[in-house]
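Let's start with one chain on its own, the form predicted alone, as C-alpha cells.
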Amino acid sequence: MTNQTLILIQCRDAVGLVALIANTVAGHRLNIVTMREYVDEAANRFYVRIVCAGKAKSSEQLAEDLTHALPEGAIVTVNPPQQKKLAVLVTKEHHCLGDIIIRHFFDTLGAEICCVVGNYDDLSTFTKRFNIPFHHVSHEGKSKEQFEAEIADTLELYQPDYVVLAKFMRVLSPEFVIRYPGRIINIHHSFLPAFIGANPYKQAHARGVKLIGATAHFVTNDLDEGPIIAQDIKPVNHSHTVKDMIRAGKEVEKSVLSKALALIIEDRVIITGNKTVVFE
C-alpha cells in the first residue's frame, strides 16, 4: 500500500456517517478507491475500512479530523504499520510454524518473523535454518510465573506487533495476556468442542465425528473464547483412521492460521467486544 492511505474507523451508529467520512476525506484531497461498512444494529456501532489512492499528507491531522466529524468516542486508525512483526510460540508441532516460515521465506507471508520462542527445544535447528532468532525457555523446574517472565523478556527484545501461537500447549495467565491486548493469535482444534484435554482425535474417532475444523482467535483471559477471526472445517467419515483425522487436523490448523494472519496483516479485522468484524 505503499501509494495509498488506509482507514479504519469504529464509532456509534448515526445517519450520514458515509458522507462525514467522505467529505473530511475528499478535504485531504485523497480518492475513496475501496468502502467497506459495517453496522451492528444491535450495539448501534458503525465499522468501516476504507482505502484510498494516494498518501495523506499528514495521518495525524486526517485522524483528527475525522475524530472531530464523527460521534463522540470514535476510534481513527489511519496508516497502521504496513510491515507487522510476529513473534511466534511454539512446543513439539511443527506444521503451524513450517507453513508460517515457508511464507515467510518466499515472501508471501506480508510480515516478518523477528523471533520464535519454544519452551522445548525440537523446532530450533528448523528454525535457525532459515536464519530466524530461536529462543529456548524452558518451562521446566520453574514456576508460571517465572517461566513467563522469561518469555516476556525475550519479547521485549524484539518488540513484535503480534504474537502467535502455534501449537504452543501452555495455558497463557492472565498476566501475560494483558501484556498483549488484542495482540496474541491462537490455533485450537475447536471443533472438536467436547474432546478436551490429551488426544482428541482419538476420542472424536471413538465417537465417530463427521467434521475436523479449526478457529484462529485472539487470546483472552477465557481459555479458547476470545474473538474469532477465522474458521474452517474439512468433512471426514467411518473409514478415517485416528492417523487420517490428525492429519486432517494439521491441514485445517495450517490453512486457517494463515487465513487469520493474513487477515490480520492486512489490517481487515476489527475487534469489538468479544467478537470481530472482518472485512475480507
Given for the second form:
4 protein chains.
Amino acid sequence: MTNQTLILIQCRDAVGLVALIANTVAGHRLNIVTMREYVDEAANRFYVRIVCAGKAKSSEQLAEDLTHALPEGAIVTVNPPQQKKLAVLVTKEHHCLGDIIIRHFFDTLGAEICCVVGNYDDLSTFTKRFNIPFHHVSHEGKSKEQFEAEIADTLELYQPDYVVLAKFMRVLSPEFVIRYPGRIINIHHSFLPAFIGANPYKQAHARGVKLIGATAHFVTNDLDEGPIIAQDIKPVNHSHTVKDMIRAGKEVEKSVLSKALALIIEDRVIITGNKTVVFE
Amino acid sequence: MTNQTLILIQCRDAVGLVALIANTVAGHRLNIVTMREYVDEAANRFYVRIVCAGKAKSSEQLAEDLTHALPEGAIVTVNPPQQKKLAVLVTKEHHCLGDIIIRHFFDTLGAEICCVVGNYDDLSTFTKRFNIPFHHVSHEGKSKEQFEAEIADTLELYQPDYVVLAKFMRVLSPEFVIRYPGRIINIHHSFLPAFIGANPYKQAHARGVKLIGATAHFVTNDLDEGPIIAQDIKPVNHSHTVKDMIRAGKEVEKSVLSKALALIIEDRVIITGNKTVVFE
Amino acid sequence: MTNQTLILIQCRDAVGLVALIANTVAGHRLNIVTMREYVDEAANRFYVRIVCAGKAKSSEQLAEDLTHALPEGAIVTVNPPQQKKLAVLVTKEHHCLGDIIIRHFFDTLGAEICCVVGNYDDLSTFTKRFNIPFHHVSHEGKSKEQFEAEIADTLELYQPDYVVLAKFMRVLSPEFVIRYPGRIINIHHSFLPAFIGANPYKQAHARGVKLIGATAHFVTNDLDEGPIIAQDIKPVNHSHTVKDMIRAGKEVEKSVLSKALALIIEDRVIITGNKTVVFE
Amino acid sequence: MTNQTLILIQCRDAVGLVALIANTVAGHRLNIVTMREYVDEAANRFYVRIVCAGKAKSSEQLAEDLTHALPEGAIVTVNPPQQKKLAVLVTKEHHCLGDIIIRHFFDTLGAEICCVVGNYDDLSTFTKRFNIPFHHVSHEGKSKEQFEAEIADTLELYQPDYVVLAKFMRVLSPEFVIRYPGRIINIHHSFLPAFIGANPYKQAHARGVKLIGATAHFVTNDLDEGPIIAQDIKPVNHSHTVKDMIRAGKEVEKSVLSKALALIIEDRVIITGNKTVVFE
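Coords for the form predicted together with a further copy of the same chain, given the form predicted alone:
First the chain shown before, then all remaining chains and molecules of the complex.
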C-alpha cells in the first residue's frame, strides 16, 4: 500500500454523503481506485472504505477536510497505522498460535505480535523460539478481578491494537472487555445445530453431525457472542471419532482465525451494532 | 444395479462377523465389490453394506442363510425394493418440492413420488402438472389429532416407504411420528450459532452471520431433532438483506434435501441411536 | 427494487469520477445506498454499480446528466429493464433447463423465458408443460451456416436479452456469437487438472480426481472460453464410477448456471476485457 | 492406535477374498472394527484396509497367514511402521514447510521430519530453529544428474519413507523419481480452466477465475502428473490482484498438502494405476 491512500469513514447517513466525500478526495488530487460503501438502514449509519491511487500530501489535512465536510460525529481515518500490534492470549492449545506465529515470522501476517500471554506456560518455549515475549499469568489462586488486572497490566506494557484470544479458555469479565472496545477477537468452534452445555464435541458426535464449523468474532460481553467476522466449516462423517472431530475443529478454527485477522489487519472490518461489515 | 446384489445387515457386534458374512456370501458364489462396515462401539452394534457383482440366485435364501449364521436379532436385507415410494408433505414453499418433482419427472430421483399432501393447496397446480396426486388436507378448524388422522388416512392409500417433509410447517405429534419409525425425513435451515425463537433469519441478519446452513434429518419426537442425514452451507455477507438470506437458505435446503434423499434411496443411510451411518 | 434507482456506468478512468457521479446523483435528490466500484487498471477503465433509495423522477434525465458529466464514451444505464427475456438453447440434457424452468414457473428466476430451442426435441414435452414455446431446430443434414441461420431466425421472433446455452452441445460459429455480444451464457464442467480430448469424465475417473467443477461464462469465440461468471466444485472420490462423476458434474453445472443467471438478471455482472467484474 | 491392528492388503481380485481374509483374522481372535474395501474393476485388483480391535499376538504370523491364504502376489502389510520419516524438499517458499514443521513440533503431524533439503538456503534458519537438519544442495553450475545425485546422497543419510516436495521448484528426472516409487508427494496450484505456460496466476487473473485450487499428488514421471491424493479450492473474485490470488493459492496449497500428508501417514492412501484409493 506504499503508493496508496486508505480512507475509512463512518457517520450518520444522509443524502449526498458520497458526493461530499468524493469532492473532498478529488480536491486533494487523489483518484479513487476502490470504494466499498454500506448503509445500515436499521441504524441509519453510513460506512465507506476507499482506496486511492497516490499518497495524500497530508493525511491529517485530508482527514480534517473530510471531517469538516461530513455530518457532525463522523469518524474519519486516513491511512491507519499499517503495522498493527497484536497481543495474543492463550491457554494450552497451540493450533491457532502456531499458525499466527509462523505468519509473523515469515512476514505475511501484516502485523506485529507484540506479546503472548498464557494462563499456563505450555506455549512459552514455542513462543520464545521466535523471540516473542511470553508472559505467564496464572489464574490459579486468584480472583477473576486480580487475574484480569494482571493481564491488563501486562498488556499495558505493549499497548496492543488488538487482543487475540487464540483459544484462551477463561471467560473475560465485562470490565475487562470494556478496556478494548471492538478490539478483542475470539475464535470458537460452532455446530449445526448448536450444542449447549459440557463437551459439545461429544454431543456432536453422538448426534452424528456432518459439519464442524468455527466462528471468529469480536468479544463484547458474552465470550461466545459479539459481531461475527468470519466463519467456515469442514465436513465430517460417522467414521470420525470424537477425537477426529476435535482435530477437524482445530483445523477450521485455525484457518478462520487467520482469515479474520487478515481482514482486520487490512482494515476491512467495521463493527455496526452487533454485526460486522466486511469489505472483502 | 441390475446385475448386482445389495446386502444390508445390522446386529449386535461380535468377533468374526465379517468372516461369517463373507463365507456365506462366498457360498452363494457372489463376489464382494464394495463393503462398508461400521461398528458403533458405544452401542456395541455392527452395520455393514455390501455390494456384490452378480445377482443372487435367491435373495430369500441368501437372507435366510445370513440370518442363520449371524447372532440372534440380526436384521438382514438382501436387495431392498429399488423403486421406493415417497409421500411428500408440503405447506406453501415450493423450492424443495420443485426440485424433487423435476428429478422424478426426468427419472433421476430413483424413487416414485406417490403423492403430495399439502395443508394449503398452493402447490396443487404445480404437482398435478406432473400427474402426481395432490391432496389438500387443511389443518384449519381441526384439532391436531384430527388433522394428523386425516393425513395418515391419506398416506394409507399409498403405503409410502418414506414421508418427506419438504417444508411442511406443522409440528407433528409423537403419535404421528411413531407410525413411520425412521421413515420421516425433514429439512430445515441451520445457523452458526443457532438462533432460538421467532424469525431466526432476522436474528441471523442482525448478528451478521457469514454462513447459512441446512440440515436434513430423520424425525423422531422433536421436529428439529433426530438423526442427521446431510448438512451443507452457503456463504452470505453483510450486504445480504434478510430476504437474500432467506433465498440463500432455500437454495441450501433444496440441495441438502436432494442429497439426503439420494442417499436414502440408494440404501446408504442407517440409523443407529440418535445418529446416522452414511455409507457414501 | 420498486422504490430504488439502479445506475450502471462504465467509462475511461480519470481522477474525480466518483465525485462527478455522486454530485449528479445528489442533484437528483437520490441517496446512494450501495456503491460498488472497480477500476481495471490494465484497461484504464472505470466501472460502478449504484443503488439509490428512491425512484428517480426521470431515469432519462438522470442518464443524460450523468453522460454529460462523464468523459466522452461513457456508457450509462439507469434502471435497466427488470424483466429480462432469456432464450434457452438445449440439446438433450435436462438438468439445467429443469432448474431454470422451475424458477421461472414459481417466479423466482427474476426473468422471463421467452422460448426454448432444441436441436433435438427431447425436452419439448417438459417445456410445453409450462406453456413455454419450444422450437425444434435440427442440425441434421444442414450446414452449420444454415443451422445457425434457422436458430437466429427463431430467436429473432422473441428478441431475447440473453441466450442461455443450457447444455447446448453444438459449437457456435463466431458469426453467430457476434450477433449477441456479451449476451450468450454457457455452462460446462471443469476439472483440476483439465482433461483435453474425448470423454473427459472417463479421463478424470482414470486419474482419480477428487473434485468436479463447473464454469458459467460468456461466450466469445471459442465455446469453452470467454469471461467467467461463476464457478463451483463438488467433492468426489475413488468409489465414484464414471456415471457418478457425471451425475456430480450435472449437479454442479445446474447450481453454477443458476447462480450466474441470478447475477446477470440482477445486473451485477460487467464484462471487461476477457474477464467479468461481479458486484455480488 | 496402541491397542489396534492395522491390516493393508492388495492383490488380484477373486471371489471369496473377503471371506479368506476375515477367516484368517478371526482365527487370530481379532475383531474387525472398520473395513474399507475397493475393487478396481478395470485393473481387476482388490484393495482393503482393516482396523481390528486388539493387538495381534504376532504381526508377522498374521501377515504370513494372510499371504498364504490369498492369491499369489498379494501384498500384505500388518501394522506398518507408525513413525514414518519424511524428507522435505524446498526452494524458497515457506508456506507449506512452515505448516508441516509446526505440526511436527507440536507432535500432531504423526510423522518425523528427518531432514529438509533446499536448493536455496532461504529456509535454513527457520528449519534449524526446530532442530531439524537442513541441507543446502544448490543446483547452480551443476548438471541435473549431478544435482539429483547430491540430493539422493543426502536423502540416503536419512532413509526417508516419503519425500515431500513442499514447493520444490526443480523438475525431477524419471531416474530420480524411480528411486522412490509411490513415495514422492508434490503440491501445486490448479485452475479451472488450466492455464498452460508461464505465469499461470497472471493468466488466471486476466481471465477472471472465481476459484483457485490446489492438488497434492504422487510424482511419477511428469512433475505435475501422477495419482491425485487430495484437492481443494478457495474462492476469489475480480477485486483480487494477481498477488492476492497467489496468496490464496498458497493458503490452499498449504491446507491440501497437510491433508494429503495426514492421509498418507495414517496409511489411508493406496495407489492403483494412475489414481489413488483414499480410505478416508
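What you see is a predicted model, and the numbers here were worked out from it, not measured in a lab. Residue numbers count along the first chain shown, from 1. The term rigid core refers to the most C-alpha atoms you can superpose between the two forms while keeping them within 1.5 Å.
For residue 251, a C-alpha deviation below 2 angstroms is recorded between the two forms after rigid-core alignment. Comparing the forms between the two forms, the C-alpha position of residue 269 differs by less than 2 angstroms, with the core used for superposition.
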